[in-house]
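Next up is one chain by itself, shown in structure tokens, the form predicted on its own.
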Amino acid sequence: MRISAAVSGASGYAGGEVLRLLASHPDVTIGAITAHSNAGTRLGELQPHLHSLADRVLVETTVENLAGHDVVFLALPHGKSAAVAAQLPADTLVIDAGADHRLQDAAEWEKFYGSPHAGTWPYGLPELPGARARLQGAKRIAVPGCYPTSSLLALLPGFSAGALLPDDVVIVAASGTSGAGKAAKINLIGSEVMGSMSPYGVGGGHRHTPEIQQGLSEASGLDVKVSFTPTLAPMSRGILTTATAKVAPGFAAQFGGGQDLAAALRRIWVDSYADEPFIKVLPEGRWPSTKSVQASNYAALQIAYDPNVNRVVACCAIDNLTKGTAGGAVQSMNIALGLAETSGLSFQGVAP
């Protein structure tokens, strides 16, 4: 039996995103295809990328549209999902791949994106720990941020173990444009991007700053405080992110320092993602690059110790459309629905 899946915002990048998975998975029917200012296009106008739906008509995006589907993906901008999700049915699965229902802090909220919180719904990143039983079932699910999603698999597996301390994590992560959305600013436009790399959000300013704390938190059971500093980088789409911390004494005791903490180290991360479908942890001496997984699911991570500073060096890359955003919202569907998790998201990546 088909699901039905209907996907709101369907004009900007990620919900185009989402409707290229949805268009070959093959236990999903694509039902209504919405969007605000751009109903009644042509889809092959504004995405014509995806030749077998170019000639749906984008409709409004209301409640009426959106009902009546088993699954609804709802890709609009922040503080917008919310009102929509409000309306439809408790029956109905809604995946928010906005940040509207990710934070359990409401004050968190409110000082990061200035309007009520909505409230938080199951986290759709399915490597956090017990992130699959809360999934299994669910009818609202909140897509993890980009960032937050390759920030979170880089360390994961060291403050699940409890290998590294809260207190001095510092992560920078360079992203391709299409994070910013689809929106036109001066400062992506190609004239202003090409050749050029540039920060923003700096002093702690971004937005996913506590979403990153909250999962490497909720991880360690410790209160993890995180310097987060993304860059923009001249590529349309991807995002590779640094991520240090310091050991913890306690567990580098254990091993005396050296080669041996260092293997220690590394056999964390290989053995947390060893049975993940969709993360690789490289080959010692071979560094992720946002090229090797563009347009897939997978994440590819590498990490190092540092000795001369006693820290953790963990490097992820994602594609910040696919994993960071829309193929973590299929696979959370999956896992939600009972299918099959890797369903729909297992074609490899495009080279060169």
The other form holds:
Number of protein chains: 4
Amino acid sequence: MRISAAVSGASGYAGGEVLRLLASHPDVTIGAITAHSNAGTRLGELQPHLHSLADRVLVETTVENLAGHDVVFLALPHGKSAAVAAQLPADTLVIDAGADHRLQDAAEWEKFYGSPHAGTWPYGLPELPGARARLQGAKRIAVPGCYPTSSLLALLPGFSAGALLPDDVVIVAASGTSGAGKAAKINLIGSEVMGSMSPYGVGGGHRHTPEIQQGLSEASGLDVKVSFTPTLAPMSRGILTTATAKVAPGFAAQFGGGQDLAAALRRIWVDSYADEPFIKVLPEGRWPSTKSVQASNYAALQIAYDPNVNRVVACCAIDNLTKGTAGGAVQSMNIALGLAETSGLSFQGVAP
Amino acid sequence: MRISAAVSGASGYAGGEVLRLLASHPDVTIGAITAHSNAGTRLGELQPHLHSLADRVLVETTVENLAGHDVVFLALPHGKSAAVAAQLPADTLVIDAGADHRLQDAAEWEKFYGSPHAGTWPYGLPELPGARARLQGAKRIAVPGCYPTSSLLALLPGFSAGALLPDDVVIVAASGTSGAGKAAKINLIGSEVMGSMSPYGVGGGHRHTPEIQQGLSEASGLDVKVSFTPTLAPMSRGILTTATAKVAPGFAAQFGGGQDLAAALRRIWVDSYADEPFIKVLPEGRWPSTKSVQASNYAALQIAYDPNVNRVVACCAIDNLTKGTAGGAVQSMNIALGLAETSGLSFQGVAP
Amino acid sequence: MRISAAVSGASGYAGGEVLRLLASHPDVTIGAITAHSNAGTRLGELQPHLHSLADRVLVETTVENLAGHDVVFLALPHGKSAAVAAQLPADTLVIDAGADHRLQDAAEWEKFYGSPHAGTWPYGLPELPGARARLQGAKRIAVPGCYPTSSLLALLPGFSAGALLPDDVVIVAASGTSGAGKAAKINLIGSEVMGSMSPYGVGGGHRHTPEIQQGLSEASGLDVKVSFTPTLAPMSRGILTTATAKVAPGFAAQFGGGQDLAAALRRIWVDSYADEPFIKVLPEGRWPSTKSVQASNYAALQIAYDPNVNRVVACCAIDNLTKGTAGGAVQSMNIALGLAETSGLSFQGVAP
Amino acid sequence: MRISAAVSGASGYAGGEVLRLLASHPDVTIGAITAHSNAGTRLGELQPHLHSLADRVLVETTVENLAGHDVVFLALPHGKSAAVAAQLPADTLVIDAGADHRLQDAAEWEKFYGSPHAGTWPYGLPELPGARARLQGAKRIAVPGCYPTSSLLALLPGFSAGALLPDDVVIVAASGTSGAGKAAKINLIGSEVMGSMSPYGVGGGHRHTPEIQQGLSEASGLDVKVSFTPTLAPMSRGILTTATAKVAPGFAAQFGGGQDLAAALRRIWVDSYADEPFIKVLPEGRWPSTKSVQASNYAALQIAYDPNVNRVVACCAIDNLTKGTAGGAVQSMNIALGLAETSGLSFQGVAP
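Instead of the form predicted on its own shown above, give the structure for the form predicted together with another copy of the chain, please.
In what comes next, the whole complex appears, and the chain from above leads the way.
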């Protein structure tokens, strides 16, 4: 079986990465490639790294152009996906790389996005407990945000196991600039970002905060509250997330603290991800770098227990555009369509 | 009065930055420039950016070469300063850019550095409450570490004011690679660090942890515990510190939460640093970048209150080599010798 | 005597660098700071690294605001300087950091800039033979372009000495992104430029080409033709120029080729720049890096003779914003006003 | 048919890139992975981006370990390949990523490398006229150097067509730091290279000079002399080569100069590479960037004719580790073994 796929938003970074992955996917044929203001342009003008697709011409993002494919990837500005999806046939697999259908709580959506809630779709993070069952055969999938992907991967094992307290989670993440999109803004130009680190959305205002809380709450059955601070790093790709949470006294009591507790905690992460094809808990003492997962669908992880403050510190590195967006989207597509989950995604990271 | 200064460790980054600042200092004449394995070499070979000193030849780091100056800067590997300082006259101002004399608790020193404690010198962070009085006329000064400088500047106002809880501080900081020194190591070569973020010393093991705890404990009178995670960022200079702590219930109760509490917290930082020449709390809504303080002695700061988790998030940007090392050292020298505190330090940041 | 200076175009990179230098200049008081669309804004919002000027508010770029100062720096889009300058008093020193008044040949101006020629002002490259005499007491000065500064510094000694052929000059230069200005363009955003090198203006079309030819022709008395290719490098600041020209047979004949010729050529550069305060011909075997001159007014140079092709290869590193723009402007101001030429400019480079 | 491949030098950048490509090659099974001082180490410790091979343990680089494979890749320090190859069976395909067997002229080898010449192997640049015939069935292949690959691709069409003069070629190239290898040297650490451009091997001394001359001479039948200047750019990967040569009067005379000549020249490049799977001459007016070919086997090219100096300027971007080393090696392997030339190499570039 060969899958036909349409990709909208093809002039942006998310759409470009979806195309990069699909172009090497053994089971997929790329159909319509669509854009808004760039319709009519050769893809080579906009995405010169996509050599094998350089002469494809972008068409307008319309229902007519997107319909008739087995799968449609939406990489649109937020607020635009619902209207398009509503007009696509119910048996077309629609994968939304945007935020519109990620949150379950309409009030949270409205608070953070300031617009009516478009509804909730199955959440495309296969590593979330129970997610694969929900994705199999799904016809609508919401791709997680890049920060939520790395934050959830960092902390899910501990919360699923009941080892962490819900009310004291602190996450600080550094993202490459592609996370801010292909946007002509002064604060994103190279002269400003090279050689510089800066925070943004500090104090709980970043839109990925409720999404992180939703995932950790779902895994733990608790009402998890997160202090989340994103920072912009002088690199094109990659997210390094440092996530820390207090160890639950009940869990700690089983191990008497110290080395035994540290080992028990680490075992939770190791065991939890043992069968995951893309999640690599590194050997003890090794810490992840974003470069080790660059342009790949892998996440690299490590945890430590700090007895001084009774906290687990989990560090997770992903590529924001691959595992954090397009790779996660393709992985979910594979599951939804009954393909091998790793199909088209088993390439290595690019380093140095 | 013209001060004569000797600089040891002149082939490294800290020594080079001390020389860069002293070369423009209106009150200082640079005397001996010393090194260990590089003795006999022209400075221009090792620090080609120090054009006006290019033809100075490095001499051996010996007591003979260092003695006879009004001030001696030590930028030596840790463990080496005490022996040199002990042989310098008691009335020579000795400023140690290394770690040897920062910690007050010998047990903490031994735990983190694995060697006997060399003693404690006045701590060269003028912004620490009470520090200026201790530095005036001092003859031995311990320059703070770069992470402690930014971490303490980030949180001191809140702890001094009794607004923060001591047992739940989380600090994640990103440093430029110069913080790791001028060392020929594979993990520091450009091919590895460009385009990559990675953590290190995770789980409480970084040597700056006890120093941060010491400063915050001193300011608050409480036993402050800190979860500290440093990360390496793809830039040469700069530290961005994201520091967060719970608001003390007693403090919060005075303001009834919400906007009033947020404003009261921000006022603490603004008022606390109002007269500090080098600490800039930015206008509300503006966040610091490391580039805005690059190559300068300024620290740029902002705070937010996150009611969702009842935490203050303080972000502080410094240049690790300037305010974080050499600038802090010169500022302390100025105070110790009765010069204007800002003498030789009032240049702007370098951007873009 | 204290000089009052107005700076226009203060929200851009050139204007910001002029302000950075003037803020530390011992003989200058900064008067009006002007801008166009950003008039009314605090400087701290636009140039957060200029800490000591952060609360200054930009005023409109009008003749009224600029008049009444001893010196006016124009950092305006090209084509805008002439009209402003025409209305400023004849005895006000006007220093144009833009291109409008650099070229002597009106036809060349019109060919490359597509607009009427505004006239020619004394050219502010003090190291050009005869330039200082023309700059002393001048009231109008055209600051050289950044690429011409580095290209002329690289080759002037050889052309002045008659050692090089005029018809076979090839120059390839790499510039940091600040050379493209503070402009919100997709091709300049960090995600695009980090990790990438690309050429532009290839084939003789870059506007700095006639300016380089003009300077080399003036120095040599010959009609020098240059193949000039600029490239964009993934760094904020700095230009590295690689300039190569054939050795004139008449010159070579004096030395019989080989080592004697190589030594004779190198001596020309060394002698030519021996008394220049800001031009550093490095010791033999050392090559310049842009970082060694970062944020300084120095140029670092080295040359080699390649007998295989009978060419001199000269490499010159400058900071495009300092020596290549604002530093060159201040140096020329110092000369024009009879100040010490190095006043306010003798700081070191910033490295690492 | 499934090919078994051994890779030596697996801890370095060239060896790592060969492994990255082979791991996704549909026709290859990776056999022995060898190293020298790192024998006994898990590959994951040294090349953490090669996730699917992380648990493979490196073995000693010995003939015993390398023998018994269909193809052996040598990524050894120069001077080491010949001895190893001599002991491998004559019917084993040995592909040397090092320099040892590239040059035909033993005197040139000895002049530039200072050691006895090991002999000449078929040169693995398929795009060189006649190369594919020599590579088919070859059992020994010398992979071109990274600078020669980009320089030859830039200029071969013009020289093959007799359109360029042999005695006035000037090439300036900028390389990412991975070209200098995974070596712990102070001048390669991130603090030194980030934000900096610098030349090296200036004046004809770089070892790739004779290799470039050899290729251009072979294509043109003339004795081509090249002025070659390499520079180090602040990026991990990529080479941007700017190559310029005078147009031959005889060729120019056919087209009367001006636009016709420019068009005729461009047509040579376009036609010459029309059927090449990996060489992309961009649409007129578009210039290549290294990022557009990052981590891919593609070369992106553009040329311009500058009538002012009668020169062609050709710019070529490649990834030094992929098309410039490992990709070129795999492409040659494919040809030698009768596989599809693009097998395992048809992935896109990685951008942004």
